[in-house]
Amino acid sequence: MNFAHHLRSLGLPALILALVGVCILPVPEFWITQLNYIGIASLAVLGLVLLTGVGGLTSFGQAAFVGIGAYTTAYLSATMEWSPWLSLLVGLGITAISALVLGWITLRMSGHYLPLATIAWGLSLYYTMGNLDALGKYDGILNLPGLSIGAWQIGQQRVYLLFTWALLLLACLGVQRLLDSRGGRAIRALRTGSSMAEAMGVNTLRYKIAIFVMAALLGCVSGWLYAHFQRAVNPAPFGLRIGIEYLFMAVMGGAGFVWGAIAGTAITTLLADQLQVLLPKLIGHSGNYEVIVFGVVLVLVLKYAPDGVWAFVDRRLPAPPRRDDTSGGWAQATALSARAKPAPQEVVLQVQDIRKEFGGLVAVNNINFTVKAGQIFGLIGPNGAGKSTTFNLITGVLAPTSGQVTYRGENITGLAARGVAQRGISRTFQHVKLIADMTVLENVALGAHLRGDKGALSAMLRLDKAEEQRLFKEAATQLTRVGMGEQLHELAGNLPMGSQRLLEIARALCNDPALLLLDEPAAGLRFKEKQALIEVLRQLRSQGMSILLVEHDMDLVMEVCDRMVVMEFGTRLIEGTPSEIQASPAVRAAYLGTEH
């Protein structure tokens, strides 16, 4: 191991030793207080890193969930004289239910609905806390008890710092482990590849709600710590402005990095403290001028360092060891169980009179064809013929207006993309969809999502090791199958177009499908890349794979297809073998505008 790897591996122990040293050495109490505030706020910001930076879901309401944790423990421990530890459990329960309801309503929608809902949620909770007599209105609740474990008083300063940072570092480690798992790959696909993830069998709504609840729970713990550190609560630290500050901290540190939560919180907290002293001296009178400075800083960060401060640190350190490394032992893992395959010449897919209308436009008009086991079936036609729409009707992206799609004797008409994948149909995309900052092996392992079942807790506790090794073994097998066995650990975003197309095929094969649907796999490929693709398709056919191919490259189609359907203006023009299609005057007229 070289010096750089030593540096990264020693980072966490060094941080722990530094914290212990701060508590032992005669450090000013002000520093201890600041470190406590940084640790407490970092927990809430860590939730936003998971939710916004990784999952791509913007929330302005994180401070509201911090407020639930703070006010629940304040009311129960100060007014009802409950144990603070029991009040934490109650707060987590209330937070989880609130986040589930809010997420269930808003996360089904796209765009601006979640940010608007979290703004409304934050405002309503803020004014609720400020107007209820039981919660002390805007004066809040005073005289909270301190935290203790048995007879041992945790206090408010140095021991509290160790306790707070222990929780924070455990949370960071847990989130990091989660993101490096089967569920983590699904979460990392949410921001840029939701439609692709659904086609791989990922329940994207479930994962969105899950990370929304996790972020809220981290906020709740932050609020609980804050309340017992302050020994008092009032609505001011839980308003919309503080929710925006949490987002600012996440962006400043690096919203896509777990350790960016601590970096962003520390920089923002320390900078705010210094500006509150320096700006009045420079300007000549007091005011909240640091807010103006923060606004300018945020614009500059978004412009010149959109990945945050931690990105500069992270890129100078070697990549941390990941579970997709060959040293993890997955090469010796047992193979995943395989689904039953169709018999030779068995009808795998039957499309009967499917029709799709968009208002008054008929995009697909009563199309019929049948695909058998071990057959490459082509779907061709000029631009605008309705090929991609037909493809999307089969794969569940669109629901047909009428007609029926049958897969291995089962009616799958109108099933969502996830349901189609569960039955053994996999697909690629016309425009390549992959997660650029994940390795080739991780991208392909996402295709085997349905073949695993370990959840978030198993990932955080590393109880999913055996399953992860089996998933990576399957991904490596499929990459070798398509000729990419030497590129397992490259970043997917660095691959040329031809390799990206092959990666998509390998990812689709990880689902162990009986039917593979390829949407223009030769688009953008050079001659040698196209020849490699042809060899892969022939190999898959020889192994009994059924393939439905939508393609514009006529040379490739005529070379690999057994049968094909030609579409024109949404209707079926002709079906036949490649030689029959080439000889058809109607096909020449459709493509060239004349029969000659």
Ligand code: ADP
Given for the second form:
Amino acid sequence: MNFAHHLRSLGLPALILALVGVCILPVPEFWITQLNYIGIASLAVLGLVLLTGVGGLTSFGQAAFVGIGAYTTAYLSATMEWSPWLSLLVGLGITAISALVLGWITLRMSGHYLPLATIAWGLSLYYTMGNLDALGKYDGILNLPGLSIGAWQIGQQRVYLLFTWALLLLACLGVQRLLDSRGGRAIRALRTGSSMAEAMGVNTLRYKIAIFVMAALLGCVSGWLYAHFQRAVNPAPFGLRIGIEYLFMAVMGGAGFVWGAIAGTAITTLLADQLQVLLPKLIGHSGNYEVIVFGVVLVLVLKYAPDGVWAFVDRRLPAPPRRDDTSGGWAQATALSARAKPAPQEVVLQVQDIRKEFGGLVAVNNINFTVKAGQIFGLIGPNGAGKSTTFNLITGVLAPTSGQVTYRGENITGLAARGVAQRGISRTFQHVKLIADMTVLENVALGAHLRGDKGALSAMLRLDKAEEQRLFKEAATQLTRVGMGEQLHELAGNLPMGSQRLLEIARALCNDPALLLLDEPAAGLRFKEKQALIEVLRQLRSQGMSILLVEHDMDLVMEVCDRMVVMEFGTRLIEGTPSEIQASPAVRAAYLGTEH
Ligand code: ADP
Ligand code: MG
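Form predicted together with the named molecule, following the form predicted alone:
So here's everything in the complex, that chain up top.
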């Protein structure tokens, strides 16, 4: 271990030591209060780091969930004289239900519905808090009790600080553990768009709703802490403007980094304080000028440091110890159970008269073919012939207008991508889709998503160790199979194109498929990379794998395919062996434009 390694492993103990130091030493009260506010706000920002930074979903409504936490405990503990601990539970319940409903309605629709809905949510909750008599209208609720454990008062100063930061550090640790797990890989896959994750068998809607609810719950705890720290609540800190500020803090700190939540909150809070004093002096009037500075800073951060401030720190530290390390012991784990494979020459895939119309355009015009076990079957044709559309009809990305797809005797026509994957059809993408900031091994382990079942809670409590090791072992096995056994711990984003395509094949193999669908795997490859790919495909065939290969690289197809269909303008031109196809005048015409 070098110095930098020590730095990362000492980070957390150093932070804890610093916090205890602050509490013991004669630090001015002002700073104790500031640190309390920073800790409380960081919890809400941590939620946004998970939701926005990692998951790629934007919410302007985080402050509203903070408000639910604060107002629930204010009403129950001050007005109804309940225990604050019980009020917290009720607040969490209300938050979970409202986030579930809001998430379920908006996240099923793609695009900008969530940001818009969270704006509406933030505004309506703000006016509700400000107009309900029971909640004290815009004056809010006063005289909340302080927090106590039994007879022991937590107070409003140093002990509260320790309590807040203990909760915050626990939450950071929990989120970090979650992200380094089966569920975490699925969450990190959300940002690349749903299609890849769904093809790996990830229920993207469920994961999106889950992180939305988790973020809201973190906001609720933050609000509860805020209310009992202030001993009073009013609507102002829970409005839309603060919701935007939380987002600013998350972006500022480094939206993808757990510790960036604290860094972003601290920098923003301290900067706001300085600016509120400095700017009116400079300008000569009083006013909220810091908002303008924040706007400018945000634009600059997004332009020059889109990964936020923490990315700079993170880059200088060594990679954190991850569980995909060999020292984790996955090499000795028991292998995952495998599905029964078809016998040689058994029909694996039968495509009957499938047709797809886009408006008036017939993209796929009643195509028929059959793929047998241990066969490499080619689907070729010039650009726009309908190859990708056919591919999408089989993999469940599109539903056919008519026709039938049968896989191992089962009619799978119109099944969604996740269901197709579940049955043992795996795919790669014409445009490589991987998670650049995950290691090769983690990326490939995502392909084994359906072969595990451990969830978020198991991950946070580290009860998923045995399963994780089995998943990593499978990923390593498949990477070795495609000749990438030496690159397990590299970041996927740093790989050359040839290796990225092989990575996608290994990821598809992790699902233990009986049929592999490859969409233009040779696109963008150099000669040597293409040779390596051909080698891998031949070796897979010799092990009994059935492969449907969509390609427009004629040489590659001719070299590896047993049979192929040539398509043109959506229709089948000819089917046959490579030598039959090569001899066909019709194919020459389609490819070379010569008359026949
Ligand atoms: P290939 O993969 O062989 O290059 P595609 O299957 O991508 O061809 O496209 C076949 C035809 O269908 C093209 O004319 C294309 O413009 C059209 N097409 C593909 N997808 C869509 C879509 N979602 N909406 C409308 N037209 C489409
Ligand atoms: Mg295509």
